[in-house]
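First comes one chain, alone, set out as structure tokens in the form predicted alone.
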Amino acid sequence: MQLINFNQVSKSFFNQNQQTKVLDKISFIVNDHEIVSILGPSGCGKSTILNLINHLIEPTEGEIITNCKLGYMFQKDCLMPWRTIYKNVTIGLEITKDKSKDSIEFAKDLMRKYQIQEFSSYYPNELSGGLRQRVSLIRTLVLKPNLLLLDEPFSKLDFQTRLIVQDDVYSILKKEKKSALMVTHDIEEAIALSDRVIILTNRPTKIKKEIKFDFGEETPTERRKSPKFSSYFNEIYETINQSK
């Protein structure tokens, strides 16, 4: 099934003085318990494209077709520093006045689920940077989404952390069959945790290439054991490279 429909989208940005195209027919699908990544030069449009989904800006031509709801999962943690990790965990039922006895259940149930129960009356700043993550991705899927949005997610993190959190990650979205579309610089991390990588041109921004990747079951920190994860990063550094 298709979650999301990207059908010869272009988007320009104007001002007094100029416009600027930014994204040039991109056309691609996100298909149902899929991991996507996008990679591409700095500035090519990439945070634009999940706008562009989320409908936080449109586009000058072309479709979006969404069949689905969505989850959005930003740079920062964005929790609030006042609340609880509880009550910053079901903020979103409070936002979309859901409160009711089944979904606080099942809040309550991806907190034990997935070991955060125990820091409910916790303060985010009594929290590691990866704990805080992950708080970060229950809180998303407390509201049931079926595609993630991820805005460079592990970003802000250290590399031993990062490495953590994206195991961490991985193994949630497998286990609650969700699917996501991850934008990010890091190569080696778009290999580690994605079914398959759309590769960006720079601007105007058009597709470069598309790779799927063949790692079957393997975590991340497995996949970076594999022979042929080398492989693919040199394919997609080359590939960059020459989009530039």
The other form holds:
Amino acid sequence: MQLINFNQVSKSFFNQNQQTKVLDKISFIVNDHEIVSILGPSGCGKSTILNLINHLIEPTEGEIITNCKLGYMFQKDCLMPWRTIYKNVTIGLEITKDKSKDSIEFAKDLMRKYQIQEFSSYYPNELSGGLRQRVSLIRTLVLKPNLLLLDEPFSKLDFQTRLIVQDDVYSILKKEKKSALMVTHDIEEAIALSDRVIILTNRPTKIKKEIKFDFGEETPTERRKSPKFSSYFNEIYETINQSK
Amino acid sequence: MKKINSISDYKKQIKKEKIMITISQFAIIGIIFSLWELLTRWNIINSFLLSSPSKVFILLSQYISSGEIFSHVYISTLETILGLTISLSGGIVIATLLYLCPIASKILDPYLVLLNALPKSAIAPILIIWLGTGLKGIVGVSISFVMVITIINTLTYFKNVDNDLIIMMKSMKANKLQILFKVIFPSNLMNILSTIKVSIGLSWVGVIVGEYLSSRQGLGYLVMYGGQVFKLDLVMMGIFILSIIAFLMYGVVVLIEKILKKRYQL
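The form predicted in complex with the partner chain, contrasted with the form predicted alone above:
Following is the full complex, with the preceding chain placed first.
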């Protein structure tokens, strides 16, 4: 099943002096149970793609079909420091005014399953960066999305924490059978986590190439160790540095 | 300095520093007062123009034993707190409306800037004429000093809220009111407290200016009256009490701030 279908989408931003074309006829799809990465240099409009999917902005041309319930995970964990972990996790239920026992039990189950239960009454500033990122993912999962939009979710973490959190996020996504669309500028991150990568050009952004990865059930850390990892890395690296 | 080898050493060090700071703080005020007292006793400076701590103290004890001081303190503090409460709540409500309606905020922007730049004491006489010479007039002057800057500050704070938090809320389909009550207000609690800290001083300025213009009571009245009849003891006493009350009010806000910080581990 197709969750997202980007059909010849262009997006321009206007200011007094000029029109900036950010996206130029981009087409791609994201299927069920698939983790797809969008890889591109800074400022190429990766976040614009996410905002388009989220309907926070409208495309200038083309159409976007979204067939799913979205969840959003950010670069920053966006936890609210004045709320306890439990209150942060259940913010989605508060917004949707869902007070049903099932939903609350579901949230508590998730917290138990991913070992943040014991921090329920803590405040975010008492938790480590990695743990906060996990809380932020659980908060998104509480609303039962089937597609997660990940906006460079690891870029604020130090390298060692990043490796741990990547494994963490990957296993949670797979266990919960969620699809994800991740934007990143980190080649290794894209290979370690996704089933498929879409490589973008500089602005005005087009799709340069799509590469499907052939890994089994390997975790991100295991993938990093595999010989295929470096050959994919080279392939992507060369694609990016290719002259047009 | 001694080397720090253990937690108890560290705690001792911190404590030592704290004690040193507190002692120095009291020493400064002590030295100023004793110099002031001695210099006026030795007639090096004119005690008619500068009064002296002992004279102020004697006058203060007279005012306390007659009970007269309390009504002055009461009325001025009441005016200040009324002015502060009305301008803060009004200011925050207006800032919220402007935040929710950016177009209105853009339209009104030059007027806010103008009102803010205007020396408020210039409109105080008009306010006294409109609102009367009693409590209402003086509270009105106080509000004119605090309200505009509260609106401007609060609006700036609201606009500076982390945009990612708002996008996060929107992606969960939160409406404007939910964003307001669950993100904008709570994330600005500390900022609003620091606005209150600034406003306390301003509100006092408003009250004193109001009382200078027309009043029969209050600390501003005491200072004004003392000045007119060249009783500098009275002026100094007024200023002394004023600074103590303003300091206490400020202290209360700092205390609230500390409690909140501790609670949320900020």
